[in-house]
Structure formats: C-alpha cells, structure tokens
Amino acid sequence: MTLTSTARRLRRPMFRERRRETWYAIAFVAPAAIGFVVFYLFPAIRGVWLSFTDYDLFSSGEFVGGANYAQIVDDKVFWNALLVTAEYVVVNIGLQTAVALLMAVLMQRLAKSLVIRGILLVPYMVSGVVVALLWQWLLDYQIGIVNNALDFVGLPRQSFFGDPALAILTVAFINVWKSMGYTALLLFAGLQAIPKDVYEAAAIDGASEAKAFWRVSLPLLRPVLALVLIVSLIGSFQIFDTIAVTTKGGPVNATRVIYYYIYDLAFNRYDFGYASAIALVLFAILLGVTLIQLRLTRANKSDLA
C-alpha cells in the first residue's frame, strides 16, 4: 500500500464530513434565505418596476417611464407629508434621545437593577397598535384621564388628536414613551463599556460630574449614539401604526406622514405605480440622510482607540 493511497483513504471521511456539514448549513440558512427572497427581494424589485408603470390593481399596467416621478414634483400632498414627517422625526429623535440618555445615566449612577431594566422594556415589547389604543383612550377629549385631570385642576381640555397644532406632537410623544426604554438600554450598555479608569483620571484632574459627562462620557459614547440616531431615524420615517389607529392622517393632513401617504395611495386609491415611486424616493432620502449621519458622527471610529 502506497503512501498516496493511504492519504486518499484518510481524506475521504473528512470530505464526507465537510459535505454533510455543508448540507446542514444550507438546511439552516435556506428558510431565512427563501423568506428574504420572497418577502423582501422580490417585492423590492417588483416595486422598482411598478414605479415606472400605471398599475392600479385592476389592470396589468402600462409602462409610463418617469411620469410618476415627474408627478411627485407637483404633488402638494407629498411635500406636505414630507414636511410633517420631518417635523415628527426632529421631535421624536430629539426628545427620545435626550430622555433616554438621561435615563441611561441615572441607571448607571443610581440604579443597576435588572428589574428596572425589565420595566423599561415593557412599553417597547407591547404592540404599537395596543400602545396607540391605550393613549387614544387616555387622551380622549371627553373620557380621557389626562383631560379629566386637566379639568380637575382648572385647565382647559385639549383635543390632542383633533388640534392640527398638537396632533403630530402627540403622536411623537406616544412613540417616545414606547421606545425610550429600549434606547436607554442601548445607551446604558454603551456607558458600561467605557473603562472606569477614564473616569478616575478625570476625577484626579478635578473634573466635576457634569464636566466628566460632557468631556468623557459623550465623546466615548459617540459610536452607540450614532447607532441610536440611525435606527431612530429609519424607524421615525416608518411611523404608521400610531397614525393609522389615532388620526388616520388628520386633522387636515396634519399627521399625514409619508409612510401613511404611500399606504393611502396603494391600498385606498389602488395607485400602486405612484405609491411605488414615492416609496423609492423615500428609500433614496433615507439612504442619503443615513450616509450623512455616518459621516458626521464618525460612527466607525471610537475615541477609546
């Protein structure tokens, strides 16, 4: 028996084992891959095609070129929806990040209990529809607990969902309440990753608590803050459930955000071609803003290095 034949015999079981492991890996990956292709990739490609047609569910749709995109330029409802969305994004991200950062600092300094962290996650784990129904009842003009409390202390009742000046702010508040616990835990994890030696060095240099936070914690928290801002930005542009339950885009388009406008065009007016075009414009906006955020926040760099 030659050395070559012996080596071949030894390699055969190894090849069989590798082949078996490969099939196991394919079996585990296949369901997720099939789901991605069926529910994400194919609809995305079809959406791109539909954006160049006048498909309306009742006909096969004809190719119209860039007519749908040209229509966007003169669509006042689209520009109003984009403006309302921008207002919501600014309020939601600004308030949510500020409150979550405060909660994260308080958890780090005062309370590190697992029970408290679990309680903070409860609103985030609840369905968005349930949260919207809860706050719709709490803020109801006639029977809502909040308005009854205002009336009790002598303040006028407020139409939180019926007043154009308050509606989008109310929707933003609801989603801040729902998501701030999750955001706070992300920031808390980032604070925990900062070495204690850095704080000790700052204390030796005479830095106060406030100064250590602004000069040490915030700069070292930048990668996590960048992640939080990007995730919050994308989620804010996709706000739908709260508006669909509470205001349905009203009053007077005051809460008709871009996501709800796309839904209204596609599933109420059956104008899938135009809705797909707006969806692609929204994708381009999100991609551009995200890249700008990554560049400005330097998310891939840390001051700890």
Given for the second form:
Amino acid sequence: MTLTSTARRLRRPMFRERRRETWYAIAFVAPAAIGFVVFYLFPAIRGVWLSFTDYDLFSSGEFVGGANYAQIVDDKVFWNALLVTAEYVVVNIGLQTAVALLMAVLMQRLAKSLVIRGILLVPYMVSGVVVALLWQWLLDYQIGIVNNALDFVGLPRQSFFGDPALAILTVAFINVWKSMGYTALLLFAGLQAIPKDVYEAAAIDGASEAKAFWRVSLPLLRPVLALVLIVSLIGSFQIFDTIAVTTKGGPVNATRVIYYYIYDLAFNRYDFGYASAIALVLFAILLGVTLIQLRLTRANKSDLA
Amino acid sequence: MKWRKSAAVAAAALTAAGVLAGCGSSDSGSGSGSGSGGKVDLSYWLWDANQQPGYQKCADAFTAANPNISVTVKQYGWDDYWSSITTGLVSGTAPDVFTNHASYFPTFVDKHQILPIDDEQVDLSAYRAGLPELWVGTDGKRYGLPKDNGLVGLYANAGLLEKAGKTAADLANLTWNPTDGGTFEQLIAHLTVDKAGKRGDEAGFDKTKVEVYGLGLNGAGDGSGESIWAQYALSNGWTYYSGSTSKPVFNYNDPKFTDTMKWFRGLSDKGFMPSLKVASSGIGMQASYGAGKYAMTTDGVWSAKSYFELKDVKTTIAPLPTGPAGRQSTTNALGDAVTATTKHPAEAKKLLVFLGGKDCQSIVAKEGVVLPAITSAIEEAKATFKTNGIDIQPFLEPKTSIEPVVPNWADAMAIFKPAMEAFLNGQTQADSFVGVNDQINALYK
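Alongside the form predicted on its own that was just displayed, please also present the structure of the form predicted in complex with the partner chain.
Next comes the full complex, this chain leading.
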C-alpha cells in the first residue's frame, strides 16, 4: 500500500501477479469483513463499554465502574438463569447429538433415497417461531393431540409448558426435533468422508455392524463430531425464540434462560448496562467452554491423516 | 415521505454550509408545514390489527379536513411494535404519533420521549369519568387522550349453560365473597363437569378428571390482574396502591388482597378452574373456551367480537359478580402519544386530538371492536355491537378502578409475576405477598 508507483513498476511480473492476488483476496474477504466489523466487532466493543455504564437507551449513560458486575454476584435470577440454561444445553445437545448420530448412520446404511434424506431436513427449514407455535398447539393440555393421545391410552395428561419440572425439557425437546435433521446431515457428510476400505478391512476382520460403528465410524468421525458439538453448543446457549413464543420465562423462573433474561432486562426494563454486563459474562463462559472442548476433542487432528 | 426526505437533504446541505448556527431544534415549534403551504406527511402506528380499519378511516377523515396533512397508518404485532418504537425513538425513525400503552407510558414521560399536549384545547368532560387521568404524567402534564374503555365482563357458553339448566337471567345478579365465593362459586361449581358427567356440586365429582371447567384461567396476570383476579380483589374493597402515582405504596400485603387470592387459588384446588400449570400449558384461554372446555371466562370488552366469532360456541355476556364492596371492574384505556422526535409537533398534536375526539371515535364506534372512552360515542358502539348480536350493557354495570400507571412498572412486575405464578402453582403461600410487596415498594423509595 505504501509503495510508490515507480517502485511497483520495477517489480518483476511474478511479484505483480502475487500483488494482484492479494487484491483479489481483499475483494473477496471485504464483504464478510465489513459485515463482521460493523455488525459484530463494533457492537461487541460498544457492549463492553456499556457494561460499565447505566445506559438506558434514551440517555447516554453514566460510567458506573464495576457496579453492574457486582450486582451480578447477588442476582439470584441470574444464577438461576445460568442453571436453567445449563440444564437446557445438556439435555438439548446430549439428545440431539445421539439422535442425529443414529440418523446419520441410518442415512448412510439404510435410507439411500434422496427424498427421505430431504424430509429429515424439513423441520430445520421451518422458522423457529413457527415450530414453537406448532408444538404449542400439539402439546396443549386440553385440546392438543399429544395430550389427547396420552388420555386415550390411559396415561395422565401433562402440562408440558406449565409444569416447572417439565417446561425446560419440553423446550429442549422441541429444539432437538427442529435441529436433529440438520445435525444428522453434517454428521452424515463426515461419515461419507470415511474411506470404504476401512469398513471392508473391519468386515474381513469379522467386526459386527455395531463394532464397526464404535471402533471405526466414531473414532474417524471425531473431528466432524467435535465441530458439530461446538457449533451446536454455542447455538444451544442462545436459546431464545422458543421461549419467547411459548413460556416467556415462566412458570415462575423455570425457563428464564440467560438470553431471555438479557432481552427482558434490556428491552423491557431498559437496563442496557446491566444486560450488557451479563452478556459479557456469558461471552466469557462460552469462550471457556469452547476452549475446553477444543482441547478435549482434539478437533484439529484427524485420525485419517 | 418524499417531502421529508428532501427536507433532510436540505438540512444536511445547510449544515455543511455552516449556516445552521442559531436555528432552533426540531421541537422548538412547528416550523415547517402549516403556513408555508408545504405538505406534511405524518406517520401513525398502532398494534391492534382489529382497529386498523377504523383508524385508517379516521386518518382519511383527518386529511379531508386538513388537506395539507396526510397520514400513513402502519400496524405492527405487539412485540415488534414496542421494539420498533423504542429503537425508533433513539434512531429518529419513530412515527410522529403512536398508540401508547399504560405500562410504557410513565417510562416515556420519565425519559422525555413524548410531548405534552397541554397547549391543545380539549374538553375532558366529554370522556367517561376517570379515564382522562390515565394520560397525565407524574409531572402533572397531559400527554394523551383516552380512546377506549377497557371494561371486564363475564363470558358464558350458552350451550353449556342450557345443559346445566341455567339461563342468562341466572347470571345477572351473581354475588361473591372471599369466604365461600357466594352464588358465583356455586354457579362455577355447577358448570364444572368431570369425565363421568358428574357436576362440581354433586357428590362423587372427580376433580382430577375434569372435562369442562366452570371458569377459565388466562395466566397469572401482572400486578394489575386485569380480567383475571383484579375484579374480585377490588370488589373486596381492595385498592392497588395509596399515595401518588410517582411514589405509590402498593397494597399487595393487604388481607383483602391475600384473602381474595386464597379463594382464587382454591377454585383450582377444587377443580372448578384449571390450575395455572394447565392454563399456561397451551394456546390460550379463548382457544380452550372455543373448544368447549371452559363454561365461563372473565375477559375484556375488547375481546367481545372475537368471542362471538367463535364457530362452535354461542356466547352470553353477563356482568361481573357483586362483592362485599359492590360490583367492580378494572378499566384501562389506550391513548395516543406524540413522539419527541417528530419534525411536525403542531400537526402531530392536531392529529392526536382528532383521533381521540368525537368525530374519529364515532367512526371507531361504528367498527364495533372496542367501547370508546368518549361518552358521545358509547350509544353508537352499543348499537354496532347489537347488530353483531352482542349486548355490551353488562360491561357498563360495575364501578371502575383505573389500573396502576406508575413508573418502574416493568421492574415491579419482574418481582410480582414470578411471585404470583409461584403462589398459583402452590409453591408459596399467600403470606409471601407481604415480602413481595416490600420489595416492590422499595423501588419507589
């Protein structure tokens, strides 16, 4: 950039070629980079600043030091929200990964039809709000088809959204249903990448289908599985839409997950400073979780290499 | 829109030239528009899709009377609406006039986001008594005019009434008290039916297998308890708070309130009303009522039209029961507000006064969606409802109390709502409201 045009002209063609490539690279990266800086980086930095103020949207906000962070320590609702979120993430990711893995194997070994593979993806295509509304109808205590089916076979009706013990599990289940097809597709792609001859070798050595899965598929799938876990884990922490549509944080605080709490603080109670502080704490937690996960799953190394 | 854009461009050019020094800010006066012969385009937002056609007609009538001012009416869903308004106020893209809600009003006044209309000539005696006070801020200034009158009544499924051997006349003079619930509770019990066909007031009634609940439940409600529990507490002689609107002292620790709540939860315990767990696990009260699962509900007059549009259920409306302190209903009114960011405050205020005034409210009354706050339009509204087969007279029978319109309402509700849910779920007892009340009152110290 700082080179003068004379200097540029003196360069040999090869260098000129490389320079042109740099410009191409910049041109290709720019749209994403500009978006990242404008919509992510700048707001994130501003969020850090806001977390040290009492900003309320309508006035610029005064610097309050670490007061917001001190408030978090004593905020029972925050700690409860963290616990509820963790509960959700464990159920959601655990169930989703298990189901998706099973589906991926079935897709690879059994369901070769493109139509069936496509159908598995349909729930993921539907918007989160519509999915939430759909299940709200299906799970209605009195007129929902699920409860009527339970009643028909002689089981007691369940208040899926209204019972504090069930509400967060219901929300987790809905999102498993929505995302399992997509997760399965990612894992399926990973399975496809495993060379056939490994399975042939396993078969010759007398490995059963189950053994081949545990000893061949799973270890070789590890990098893909790790990536899928990290991506879906972060997505899982961001649970918001289903709760905003169905339970709105209730009953009592049973589904007041961290994102919904942040939203409520900022946009209903105009406490943007405190909401930003909680968002940053969440950021720190997610960063920690991701680093630990990367380390544990050795995602950057493949056993195929 | 076009006019405004070119004005903005002009303003930008002026700024660049550096000649803007000394010019007043946009809210120092009407400035542009009237007088100069320029056309002004105002934007007006509301959230209630049912009321949009009526207000579109009002906007057209306003433009007919003021040819140099056009009005663009826009409707958003409730959640989108408020985030668009608040972010719009910050970014300068908020509408000139919007429908305000009592729960947001004190914050907007507090943060100087809406303009007072004290300089407009309005005859406040034209409105149903009590309602105009809703839109006076804690600073004593008036910011809006009441438009509708949000009264509450008793909706009953006529078919289920008939099956139970009751007529609409049996509902006209119900009594209530917090001890045994009076004839109101007797009726609720009688209308409750279990799977075996036994009624709630018969021996052998199985409260664990209820097929039809005598009374529906629409969630736990917020601190106003509108249409859910407020009518009972009020008719027990309770008041929301004492003191001023800026420094309220809430009365959620009053035995008149806690006794009422004990009775209210008792309805669920007896199986006459769904528990909160059941009621909050589904689509909503009206859907269950429409499916014949609730014999009666308490709901606002603003829902009347949608009740009568239900296909499988014929509805009768009755007045709320009479308690120890008489027949009582909450009331609430929507009102418009002029944003502080408007470039045309004079025209915007003119529009606000028109929308809340006689001519527009008469148009709104003829739509038959809400009951207007202006007394001159009440008869028109009644007539329109009547042609749709709805008698709204029962709504007008109770005495009314205005719901609280106080600052920090969202913070107070963050304390109140989980506490009320916990109580209705049986996780806490009525004495927990004493601590809740202290926490809420601490917000106003």
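Please read all numbers here as calculations on a predicted model, not as lab measurements. Residue numbers count along the first chain shown, from 1. Only the largest set of C-alpha atoms that superpose within 1.5 Å between the two forms is called the rigid core.
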| property | result |
| --- | --- |
| Did F39 shift 2 Å or more between the two forms, C-alpha, core superposed | yes |
| Rigid core superposed: F58 CA moves 2 Å or more between the two forms | yes |
| Flag for A25, CA shift 2 Å or larger between the two forms after aligning core | yes |
